[in-house]
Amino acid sequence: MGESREIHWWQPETGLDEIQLVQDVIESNYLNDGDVTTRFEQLIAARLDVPYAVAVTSGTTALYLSLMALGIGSGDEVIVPDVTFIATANAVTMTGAKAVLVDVVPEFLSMDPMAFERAISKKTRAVIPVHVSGRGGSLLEVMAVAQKYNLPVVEDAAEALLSRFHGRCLGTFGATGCFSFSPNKTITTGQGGIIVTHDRIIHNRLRELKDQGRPVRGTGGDDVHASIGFNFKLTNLQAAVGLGQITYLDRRIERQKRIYELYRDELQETRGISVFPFNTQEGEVPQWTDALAERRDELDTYLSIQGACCRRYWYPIHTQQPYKEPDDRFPNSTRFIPKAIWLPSAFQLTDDDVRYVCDLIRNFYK
């Protein structure tokens, strides 16, 4: 190729807006969960067109508290796709319930609705579809099965902020939607997450669960604690960073769409690699551009040597020791995940950067 450059898989970015907002919080001398956190919740709720949003410490916490708000605990089962970050299953385990793993559909790497239905038992209390890379995938079919069996849906939308599917934002279809603001997301608060819901009763219970059983912000003194709760508050400091990040949100989303469309168009004739589909024209937002690649590990090493960093997919959860199960129960994840990779997707990439990566990929597969 004769050319080498540094291409990041992902790279968080903060600016002067965040610095000023954090400074304002420090000068206010109120660093805990307060009015800045409330403003952050309100802005996210407005962008997602939902009435309620509850900011918490992480996306994992968001899943855990959603399940707790639905009354899920010891002896219950929650169905989870085999292809997701392990936090999805761990959040179920945190409640005392059992995470029941099911296979995925190859087209989207999202939950297989038929496998979901087969896994339902008398102990099943909920299902967690995961919007991998920001795709809606099989969500509508999963929702139909859940409705048939009267099971609440908790959406793991950690990778799907403002990704629209059939006219609505992902994360707003189920009983709750759970988002992450970790450093590799479109906006970040360092660590943090948010739960959105249309249900007032669930919202009120989430408020109690995240703040020691208090339905409203307390004094730390003679407060009424009407129920069991914990401490999963997002602070004003973190929310200030989030407010600053929101100012860049639309620009970043448009860039992520453009990066995906370049990969899709540039690589459509390249044998050996296929980019997963996104309907960007209808509003789906690729958190990252992902693909199935023959000789994936070799490709990853080759690109890395050339300065283009990728990320290999998570191992299927059923291969991880805490959730170990036989491969033959998960034929699709077992077959396809060793080929799955996230291509460089940082919103800072220029069109030329993406074309450079595509040139490298074509050169590898010649």
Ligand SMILES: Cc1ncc(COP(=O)(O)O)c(C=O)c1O
The other form holds:
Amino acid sequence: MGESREIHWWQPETGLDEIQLVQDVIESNYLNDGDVTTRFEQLIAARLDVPYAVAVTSGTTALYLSLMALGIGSGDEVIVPDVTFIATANAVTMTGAKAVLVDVVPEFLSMDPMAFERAISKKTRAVIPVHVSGRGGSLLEVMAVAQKYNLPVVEDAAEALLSRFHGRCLGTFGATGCFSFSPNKTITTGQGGIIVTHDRIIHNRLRELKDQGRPVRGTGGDDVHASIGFNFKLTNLQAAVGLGQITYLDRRIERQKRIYELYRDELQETRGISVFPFNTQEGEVPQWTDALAERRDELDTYLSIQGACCRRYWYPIHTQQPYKEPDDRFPNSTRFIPKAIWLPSAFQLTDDDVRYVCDLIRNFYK
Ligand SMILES: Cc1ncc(COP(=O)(O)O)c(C=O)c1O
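What would the structure be for the form predicted together with this ligand, rather than the form predicted alone?
Zooming out: every chain and molecule, the one shown earlier first.
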């Protein structure tokens, strides 16, 4: 099996393109949100085939501002899956609304559409399906329920940049789609996020919300502040890093698909582990490859001793102190999350690295 190696779960990467683009911004002496931010927004909008994109400070603020743009606040309820990064629930809480947690379907760990329907009350104002690991999962079924009750859908597409599902990009199905550029995403701006939408009115409201109520970029002086807004601007400096990162986007996506396909094929006969499915043929992009593993914690420790780093899934939100609820309301997340793990998925991994990890996994379950 050869000697032990250093295999990253994920590793961000920046290069000379970013250095040059950041240097250009510094030399321009316009470090604030500006033309480079606009260019970044235009490129992302074009890649996702949507008319509008608004760059903001994080994926969390993308979710928060989307809910604000829909007029959601105190006294309202927003339905969120129990399996997601806690930011999804926290974004709801930030608006003053209540995050109502619902269970997930075991096949994809995405929102259970029936649990969603049962959780709808007179106070429900929106639903946030989450594309965990870049998978569309139950999105269409969730959208159908939302449509039946006339509820807007805010997509948490933080992990799903350019992942295609039923012929279009995830994040472009709902009223808005929210993406993250934190360092463990396919492209990063350090921290950062973007909201995409087809709706001009929502777009205009988002621009005001992220910039102190200004409908257009101002001077900081005698500007018109049409409504109440805040400061969630993505700067030219950050957008310069993002523009550099976009140049590697397609190559990274191809690697992420290939890494998943290798794990899927190499481990299909291995009893003890089952890799979650992605439809890479149709353009679904694994942000990271995930699996359900028997004796997960032991496997994780075994792999890490051999230099292969994994990441264990988030605890279900309902087990976290601020959102505590009994386990029996969430039978699927309670049962499956303790087995869920992200395998080493850094786009820098070679085919040989992935095969090495698969050898280790097979050895563990022998
Ligand atoms: C599913 C999900 N939602 C929301 C977020 C929040 O994004 P950010 O960290 O950019 O605020 C993340 C990532 O961090 C995420 O993975």
